[in-house]
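To begin, one chain is listed below as structure tokens, in the form predicted on its own.
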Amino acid sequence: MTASLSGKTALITGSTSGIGLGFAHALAAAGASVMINGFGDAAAIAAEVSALAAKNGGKARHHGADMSRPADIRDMVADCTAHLGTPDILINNAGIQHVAPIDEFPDDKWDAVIAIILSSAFHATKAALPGMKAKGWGRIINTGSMHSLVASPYKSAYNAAKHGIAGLTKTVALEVATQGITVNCICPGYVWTPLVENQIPDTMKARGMTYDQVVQDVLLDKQPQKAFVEVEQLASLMLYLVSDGARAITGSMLSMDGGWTAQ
């Protein structure tokens, strides 16, 4: 669905781990070359950096941005361009979740989510597309979430977040419309990665149930076909949209939920 992406530069943020990993694997296997963020092991994302830098012929690279720091992701765009090119494809995916109560959620918890998740794609976005109108030729996803679209109680501070990376995906969209840019939101239903495995503890305080439960009657509960989005098919929706088969297609929230939203 996709031609060879050799010679373009992709930049995914939140991106050691879960599907930003997933995605930047499926872009440097396309040829890209890729520059990965987050935090973790260090041993760890060395040795996905060499798996990266396997499949495209070298051409990978670490940034340890702070997502909640815009100076840390100016500094970020700008070692990309310096070591691997301007970003032609970028991929705002940084996330972290807090489940609780809105009378009982910490403030410092509602600042982080919203500067992780929100902020940081308003600044790399921002600092990315320069080049890519430089260039006449762009691509930005914008990892949203089944809660972009609607919304699941104790999570206002995500629900919110992703809510508005769907505003600012059609308000960019519409801004470089005529530039040879694209700007899309791929919005999953539950995936199951260690975002979301990582939040069923929170979620059995919260509702008063066990981890088999969390597991079936909420995360699984709205998705009929009763199982997890993949991390490849995600993948694979995503390498379309950076094809010149979908130039088409901008400002759009595709949905990828195991029919979550037929209901």
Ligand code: NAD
The other form holds:
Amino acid sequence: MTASLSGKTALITGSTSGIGLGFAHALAAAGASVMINGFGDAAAIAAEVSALAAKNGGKARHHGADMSRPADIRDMVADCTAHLGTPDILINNAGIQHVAPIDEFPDDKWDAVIAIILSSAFHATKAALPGMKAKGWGRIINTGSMHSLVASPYKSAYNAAKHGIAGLTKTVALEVATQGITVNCICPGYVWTPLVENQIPDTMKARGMTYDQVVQDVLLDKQPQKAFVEVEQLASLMLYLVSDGARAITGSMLSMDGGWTAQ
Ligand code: NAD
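Now show me the form predicted in complex with this ligand; what you just gave was the form predicted on its own.
Up next: the whole complex, starting with the chain shown before.
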């Protein structure tokens, strides 16, 4: 299904952990040069860069851009272009969560969630698109969520940002539809990553529940398959969207949510 990505360059935001890191490994294994981005322990990040480079012949690099800062994002795309080539594949994946009722939602948390999820995708797409247009080929994949399609309470900023990502996906897809560039949005259900694990204490507080009740009655309650989506499953969908066989898929929202949005 997946042609070799040798000669292609992929830039994945928010990829020192979870889904983004899984995407980076899948792309490197397919031969793409990869730039990862995100926060974390410097030694752990260096180890991931080495592991990625072992898969793709040494073409891996990390950039520590803060995705809430537009100048950092422009610098990251320029650094990728200088060291690995212009991004052929851009995955707007960075994200954070904050769980609180809207009348108690801190203003700074609202601003951070909107900046890191939604505005970062605008700035990265704006910076990377000219290189794709010049080559007449590109793949932009936005990590949305089933919260791009439906809502859950206490996640006003996240749901607004993820619904915004849906609109951005469709708009950019239309703008570049004749230029060999596709733009799509993957909408995962709950995936067991630090982002999900870390929201459990606030959800316990907001709903007055125990840890196990949040996992079973809030998280898995929404997924008819009663299982978390796995990063490897999402990576396989991502690789399909990158492939030539998927070139007619653009502006689409692709759910992988264990049946959540069928309800
Ligand atoms: P994660 O917490 O494991 O990874 C998030 C990544 O983003 C990390 O690399 C982190 O360092 C980075 N990051 C956070 N803030 C940043 C910033 N300001 N600048 C740069 N990097 C930053 O989370 P994850 O679950 O892998 O989530 C990845 C994406 O998938 C997010 O957009 C999230 O909303 C989405 N998603 C996750 C789930 C899920 O259940 N885990 C479901 C649907 C969608």
